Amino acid sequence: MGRSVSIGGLAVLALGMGVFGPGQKSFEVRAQQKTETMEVKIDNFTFGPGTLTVPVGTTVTWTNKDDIPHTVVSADDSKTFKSKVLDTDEKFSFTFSKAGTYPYFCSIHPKMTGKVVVQ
């Protein structure tokens, strides 16, 4: 027990020196940027909401609530984002890291369209 106390004391001493020692900035506490998550529901052959406006860094999750399969594919460039075929209750997520307007559609039902506006 005496040994574990001395090791614990050394850890506290080392931590204290790291936080309070001159020029030690590696232990500063920095606020982490909160990542937002927004949801789009796929239901009755529609994306809801049809247009979603979000800040840069937001993750959008599409959930298929329909009885039939759907996809989520970027209309400008399918390489931007493209889901697999989503069955009922399956989800697809994409994080928007750049500002812009991102139209998308269902490749199985091309009349189904939506848009994410990233500011």
Given for the second form:
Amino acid sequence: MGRSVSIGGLAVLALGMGVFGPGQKSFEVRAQQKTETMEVKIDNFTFGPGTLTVPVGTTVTWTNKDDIPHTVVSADDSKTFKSKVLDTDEKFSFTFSKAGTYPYFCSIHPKMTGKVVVQ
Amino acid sequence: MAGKVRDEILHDHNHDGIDRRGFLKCMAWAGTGAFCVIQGGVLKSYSLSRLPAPGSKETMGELSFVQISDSHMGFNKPANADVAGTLKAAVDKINGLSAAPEFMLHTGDISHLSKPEEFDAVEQILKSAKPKDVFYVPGEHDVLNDDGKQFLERFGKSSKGGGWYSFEKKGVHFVGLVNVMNLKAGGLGTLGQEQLEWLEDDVKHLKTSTPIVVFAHIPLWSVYPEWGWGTEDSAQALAYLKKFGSVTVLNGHIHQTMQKVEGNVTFHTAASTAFPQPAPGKADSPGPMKVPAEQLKSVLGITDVNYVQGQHALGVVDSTLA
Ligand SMILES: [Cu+2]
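I've shown you the form predicted on its own. Could you give me the structure of the form predicted in complex with its partner chain?
What follows is the whole complex; the chain from before opens it.
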């Protein structure tokens, strides 16, 4: 996580100076392609961790460890992300490219809620 | 018959104010052995082992029907690896009733994952039941991925917009409601404004002496909101039914039998034909309860409802599959 943040800082610094050496540029592209992945486990009708804080560009993967199907649906009206129904051991991934707070829930069991904070 | 271990009845009489307010809540998560006597003679519930004798007053009426629920066809986890088998057992039970019920209600979660082959399997099994008509309402497991499109195509031909409908049988007015669509984060079951307006209109011109039976998947009373076992706007629906002398509300969803009487309304939840769930708050989550195979059928069941004309009460009889 710390690594992505410092790379972002480097990119801004390079822009500010208006200098793009070929070496620097290829380094930057490579760094952006390498996104972090974070896991959320769905277990016992609970998203764990309930609040996950990640840097911009992180891919979050939810895995259903329950005997019962669940979904992962963002709680905003435009449904920024929405999984198909996840049966036992099925996964859903979403890459967060914009900073913000993303509350979500299981549309089958709406008492199950969670949040991804993207910084 | 009840297993020795699971023959357990939780009578929840110690909430303050229950008796003062004139209702009694009996709850048995082990379907069999449950015996609730409710004040005012509004509801009677017998387990199979305590069924009144065939031909006795309690078993005869103008109309009888059966409620089944939560078949979860497609579920194959340890709590029940053979949900088709236990649904068939329910059908056998229905076919063995001394007076053949006129029709069946299925209060949702027909399928586990809304797959066409799951719906097919349930319809196929229910064809072997003596009652030929089945009235369905969807559970949340029946409307996955497609906002209920498939469910409506199969079972909702004559229903209104979101799948709700009503019909009359021998003077009893039946209302099927849908409370599993458009659920909101952190919320409970929802009927929605459009359906509520329809309901108000649907019952407006009925005589107050008309017995009303409402059926929906998620309980229309607050069983345990912490687990989502309730419906946000059910109070509004019940307000439209206040004027009637006899209202029975039949639900599923919680995979255990529970009854409550409040004023003119008798609330009743049916057991699942597939797998039991824990009593409210008795586990970390409402996930399937694993019980030893030989006990499983004692916690699964059907509900037989018997209406006797001229009496306000609808007798509700729970049977287990054992
Ligand atoms: Cu869920």
